[in-house]
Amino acid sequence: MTAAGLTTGLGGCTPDSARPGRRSPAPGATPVPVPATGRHQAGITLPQPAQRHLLAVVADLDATVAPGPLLAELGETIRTLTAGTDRRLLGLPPGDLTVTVGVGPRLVRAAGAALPGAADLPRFSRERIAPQARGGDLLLQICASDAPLLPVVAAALADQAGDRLRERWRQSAHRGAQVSVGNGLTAPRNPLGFIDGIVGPHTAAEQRRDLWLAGPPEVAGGTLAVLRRMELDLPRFAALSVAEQEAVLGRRRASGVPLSGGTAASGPALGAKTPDGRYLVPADAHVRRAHSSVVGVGLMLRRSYSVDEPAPGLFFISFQNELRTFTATLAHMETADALLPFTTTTAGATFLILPGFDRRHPLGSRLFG
């Protein structure tokens, strides 16, 4: 993880998709459509690669308001939305849109106190929150090609609400070009010029391990996630010499090499030492701290995408099936991760992400039903 979450992974349903991005599709192609029902929301694993383009609206829901007729008509608008069916799309072809929907722990502990996503993100060091920024009841992650669609897809989501929601925040970002990481392979570069995509639960055994929910039944096939927006110090990390860069991440900032050797696409051989007995991957770089072998947890799928409002930094999500993997993760970067410093974070929050919905099972019909 780069930034508490640089090193992103763009994990697939099958062997074939489920690698760190296959090759884009050529400039000016048409996107292709996600379907937005099946067992596993869209917008998680699909599409593959992920879109550039994405907007979080983060909302609190009235004390009042039942979430599942809520949701369902949530879910019921995003057929529609990405069907092109909707007329409040205003035109505009709905090309690969997805809108991945999730709810905050109060929601959770209403529906069961010992449910996965019950438990509220713990506050962590290099944090300036402001408490409108932290946590939330709904999550709406919308991502496109088309950048114009997303404020369009949120205006129609919020007129099916109601008065039902308030917004409590939201973000725009918007991912780098995918670049080359060899056997055909593509990923985007961070805001910091390293290459992301390389680590996550690429297969499908991976995923069914890290990253969906096997159970309780009300959410099988759901996920956690995680957000966190940031602001990067770019011009203290520009200062410092490509090497020195190089030591923090862990990897070759042109080619997302470890300095151990290998492939971009080759884990650090984090035991590998020079002939005077130093890590060839430092001890404090962020690829040795943020390992999922060193934590002893499992794998995160995470994105990271460029922000420029309200300050230049990065806004990173990531996936995963036990919040531990995250808290864990970032709490032993925190001892001595030598990204940190570069980073504060400005907004954060956890949700579950509802199991996937069709006609017959509506949105958040298990959970809320």
Given for the second form:
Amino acid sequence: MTAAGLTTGLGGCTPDSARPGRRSPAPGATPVPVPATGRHQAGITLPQPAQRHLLAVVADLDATVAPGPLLAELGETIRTLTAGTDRRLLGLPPGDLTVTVGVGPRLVRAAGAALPGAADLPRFSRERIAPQARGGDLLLQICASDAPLLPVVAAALADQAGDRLRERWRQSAHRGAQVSVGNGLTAPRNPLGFIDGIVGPHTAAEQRRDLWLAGPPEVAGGTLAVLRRMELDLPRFAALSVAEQEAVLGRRRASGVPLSGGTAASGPALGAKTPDGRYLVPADAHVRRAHSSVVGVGLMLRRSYSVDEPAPGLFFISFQNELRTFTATLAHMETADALLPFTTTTAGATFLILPGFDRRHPLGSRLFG
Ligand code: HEM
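Same protein, different form: I have the form predicted alone, so give me the form predicted in complex with protoporphyrin IX containing FE (HEM).
Next comes the full complex, this chain leading.
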């Protein structure tokens, strides 16, 4: 089945399974188009694997602007851009272009104070976030295999919005080659050299349970995104021995296999100990501190990218149907995660990713219609 064939119409069901990296296209192959319309927006579980290039644009709406008509127009523009019929593409083939739209807490609160997505992201330790790079009203997550498309698409969407949108911050990011982790799964390496994105809600049942919002009707089929740009202290991490690096993460650097053994695709056995009683996955290892059952939360779908500007690091992106999945995980990491001292967060925001749309149900119409 092609990636395109996995997207269903409104009211359809979640793709059967969107495991990391299944159906990897051959290098140099023409990317398979990803339909913009359906029950869920593209750019979250599809395509698989995620495209190599990302541009996130975060903007504010002028206080007098009604979100409904603007979102509907943006949705229609996304449809024509991904179909390759928008003249503002300047003839560039859209390939596997996806544009995923989210609205920030201020706009969600205006639609309903109790709706998922109405809460701001709290502050955490190790943040150095300029006011401009915190939060925002609108997210445009633009992804494609073909890097030159990204600024062209951002410019087309900005042209459509005109002076109704004021850009707040933007971030370009890239992913490396997919690495096989067994069981037919692949994931890319992050700038620390480790395979990143193995654990997540990859089956349809896990996605229904932990990824997609089931309701209320205004948001059903959407999800919550958290974006955090994290600088990494690469010289200090590189100065550690490989064994020390692996103790920080809790997995083998080369293979992604948990320090408790098994295969990369198997989860860490957190109770496993050495004969002298030490945990094989150390008490402060990242995969233990961030483990969903240790924290007591659902699975988050991590779709992170590497960045080199403004400083080398990770553009952490996660999707989950409760903000608490992210906040409780990071709070649990803050008490003891050996990875955190290597990070400084320099941008951060959360967005309600709107439910999917089509011609009869414009983007944002259920929330702002
Ligand atoms: C620069 C910062 C970070 C780096 C380099 C990083 C890297 C990694 C790596 C290499 C893994 C193991 C492989 C995998 O399952 O994908 C992992 C697992 C994970 N990370 Fe991170 N991570 C970072 C920050 C975060 C943050 C901020 C969160 C959430 C608050 C998070 C949540 C998780 C979760 C939930 C897992 C799966 C743990 C498990 O169940 O085994 N990570 N991360």
